[in-house]
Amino acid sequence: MAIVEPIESAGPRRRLRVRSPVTLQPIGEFDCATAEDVRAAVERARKAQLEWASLSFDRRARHLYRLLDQLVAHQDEVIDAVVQETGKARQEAIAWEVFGPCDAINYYARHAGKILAPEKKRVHGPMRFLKKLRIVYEPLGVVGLITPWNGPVALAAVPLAQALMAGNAVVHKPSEVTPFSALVLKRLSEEAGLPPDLYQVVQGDGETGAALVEAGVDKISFTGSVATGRKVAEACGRLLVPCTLELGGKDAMIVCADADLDRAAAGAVNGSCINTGHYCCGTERIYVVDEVYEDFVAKVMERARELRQGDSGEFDVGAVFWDKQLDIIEAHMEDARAKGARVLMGGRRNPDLAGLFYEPTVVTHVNHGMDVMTNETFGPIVAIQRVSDEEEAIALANDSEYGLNGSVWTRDTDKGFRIAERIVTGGVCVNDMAITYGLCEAPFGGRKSSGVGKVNGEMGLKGYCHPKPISADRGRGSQGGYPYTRKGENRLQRIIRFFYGTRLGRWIAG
């Protein structure tokens, strides 16, 4: 039974029904916005953006602080909507979908004015005596925001806060798998007094998302799969629209011989199973050096056996959010079994629960000939591979088309940093699971097939702006170099020989 299915519509728009992954019962229906609907939303946003961009950072921040007040006051509504749509554990919904957005909104409301303030730049070399330079950060205009189903509020609210503080309007297309959480965020923004049409939500599926890319926006911020990200990138390239693509991951975890194994085992289970494994920075492949492998696996099993999976009350691991993702998880595990992997626990749908539940799983004797170690699984799978030493672990960590995040576990933090620097990935954590996205100061983004551009931090915030250089001449004389004369040629060549042909000149020019 599909979580999202088309149903008969009384009007011209396609209509979709959404089911709960927990109960498989319908939880709501919605109409897909047409291309005309999307274009109209962008035009309304463009008009609203002009006035919004004229506001000071302090006045923009006041609006965001009011949105923050609404999130805090109505957090139970957010949590209930997310849990109903995803089946994730309630504590994860609180941490991911309330705490995370609150922290990010507060951070950007407080710091965006300083980060995006005009910058005076000292011009280098001989031009310093002739020119002044200033960089101003102008909003791009209307941002098209396309967000996924694994973090339906957090992955919308965080870029929304950045785009708004930078002076943009936002048209948001949430996943059709989790469409109703976005409507809660939209309603809270209205109750916070955000100007009309500054933040709009257009519901729909991939067709609606494609329409948003084509609707004349000034940037696309996309979070989702690699396959869809490539399509977005191709369209943006054709349209010459800038985009950031935060795509899939296959994060590696390296456990060194000197690691605190209790801490590392806890990190492995948490990093692999949190959010039912639906986390682009989730731990998807673990490389453990031979001398501590057996002890590590034993400690992982102790931790994993304590996990509680459920559909109500207190539990640790919830449902698989989407039936199509469950198909991928099962296919990867079938492939691993067929190629010799050993399933120590789990490895199947939970027979005691009615919805889309895949048991927390620990699998060993895996290798890079298996899908579970090379393709994004996005499920609650702890996949552990034995390696001879740290060098082999680093080589295997880099043997991937993905590069979003990763982790290194060692009691020697300096060694952890050295290993981290050799992993070809967007970011690395030492003795911690993937927390990078939650650090507002950190730029977040992938390498290889894991994405293009950076979100979050100073770089992410400035990505919603056009950095405009404005230069001014220091002199009062003529700007023209005419007429060209032999004397002028000789003078310019003497300047070149002095500034770039002598040590003193190069030092001055540098």
The other form holds:
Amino acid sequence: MAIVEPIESAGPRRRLRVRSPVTLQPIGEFDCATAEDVRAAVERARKAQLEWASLSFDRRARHLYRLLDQLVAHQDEVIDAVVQETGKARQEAIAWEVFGPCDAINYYARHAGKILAPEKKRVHGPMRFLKKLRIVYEPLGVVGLITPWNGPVALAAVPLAQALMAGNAVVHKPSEVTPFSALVLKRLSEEAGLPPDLYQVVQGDGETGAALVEAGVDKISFTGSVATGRKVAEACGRLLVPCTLELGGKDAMIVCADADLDRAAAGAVNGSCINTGHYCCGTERIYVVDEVYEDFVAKVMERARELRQGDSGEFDVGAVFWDKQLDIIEAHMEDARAKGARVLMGGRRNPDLAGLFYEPTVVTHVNHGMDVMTNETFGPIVAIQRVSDEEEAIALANDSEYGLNGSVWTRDTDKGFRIAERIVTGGVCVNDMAITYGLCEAPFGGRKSSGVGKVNGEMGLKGYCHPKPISADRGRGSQGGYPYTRKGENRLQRIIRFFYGTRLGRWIAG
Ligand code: NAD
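Based on the form predicted on its own presented above, generate the structure block for the form predicted together with nicotinamide-adenine-dinucleotide (NAD).
Full complex below, order starting with the chain above.
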């Protein structure tokens, strides 16, 4: 049964019905914004942005702190909305969709003013005697924010905080799979006193997302799959609209012989099953060196058997959020089985639960001929491959079209850092699982097919700005070079010979 399906509409807009992945019962309906709706939203946002951009960082921060107050006070509404539309464990909803956004809003409200303050730059070399340089970080204007279903509030609120603090307005197109929690965020922003047109939500599916890209925005901040990311990038390329693309991953975990196996096994199970495995930088493939392979698998099994899957009350692993993802998970596991993988646990839909539940799964004897080790599965699958040594693990980790995150497990932290540096990926954790997105200071973004550009941290925040260099002459020389003379030519060549042709000159000019 489809979680999202088109239904008859009385009006001119396409209408979608959304079902709970837990009960499979309808939980709501919504109209898809048309291209004209989206364009109108962008125009309204553009007007609101002008006034917003004129506010000081302190004034913008005050608004964001009020949004923070609202989020803290109304966290149960956020959690309920997310749990209803995703079926994720309540504690996960609290950690991801409330704690994460609160931390990010608080961080950017406090630090954006410092990070984006005009910078005086000392000009290098001989030009320093002639020119002054200042860099100011101007807002871009209206940011189109397109988000996926796996972290419906977190993946909206974190970029929202950055875009707003940088002085932009935001038009947000949430996923059609999780459209309702975005409306809670929108309502809280209005109750916090943010101008209604400064942050707007336009509901819809891919068609609405594509319309947002075309609607005259000044930047697209996209999070989603590689396939859609390519389409967005193509459109942005044609329109010359800058974009960041935070896309899928196939994160590798490397377990060295000297790893703390208890900690690594806990990290493997958590990293693979967190958010029902719907985590862009969740653990998708695990390479364990021969010496500790058997012990590691035994410890993983011990932990994985303790996982409780459920649809109410206390449980660890919730529903698969979307039927289309369930199809992918099942197809990957069938492919693995057919090619000789051993399923030690799970490997099937949960027969005791009515909704979209795939049992937490441990699978071994996997290899790179299988989808489960090469394509994004995005399910609660702990897939473990035995390798002869760390070199083979590094080579396999790099044998991927993806490169979002990854992890290395060893008691020798320096070695962990050395291995981390050799993995071609966006970020790496040592003895930890996929925390990078949660560290506000860390620039976050994928390599290879996992993305383009960075979000978060200083780099991400500055990505919502145009860094404008403003230079001024110190008034010590004549303006321009006219009239050109033989004498002028000779003088310039003498300068070149001294500054770039001698060691002393290079040192002064450097
Ligand atoms: P998706 O690409 O199907 O959809 C993402 C968003 O794009 C949705 O809002 C969708 O409606 C919209 N969209 C669809 N077609 C569009 C088009 N042609 N133009 C513009 N917008 C369009 O992705 P999904 O299934 O919602 O999300 C899961 C994917 O997101 C996974 O691959 C996951 O790894 C990735 N993800 C990445 C990160 C990251 O930070 N790198 C974080 C979370 C999720």
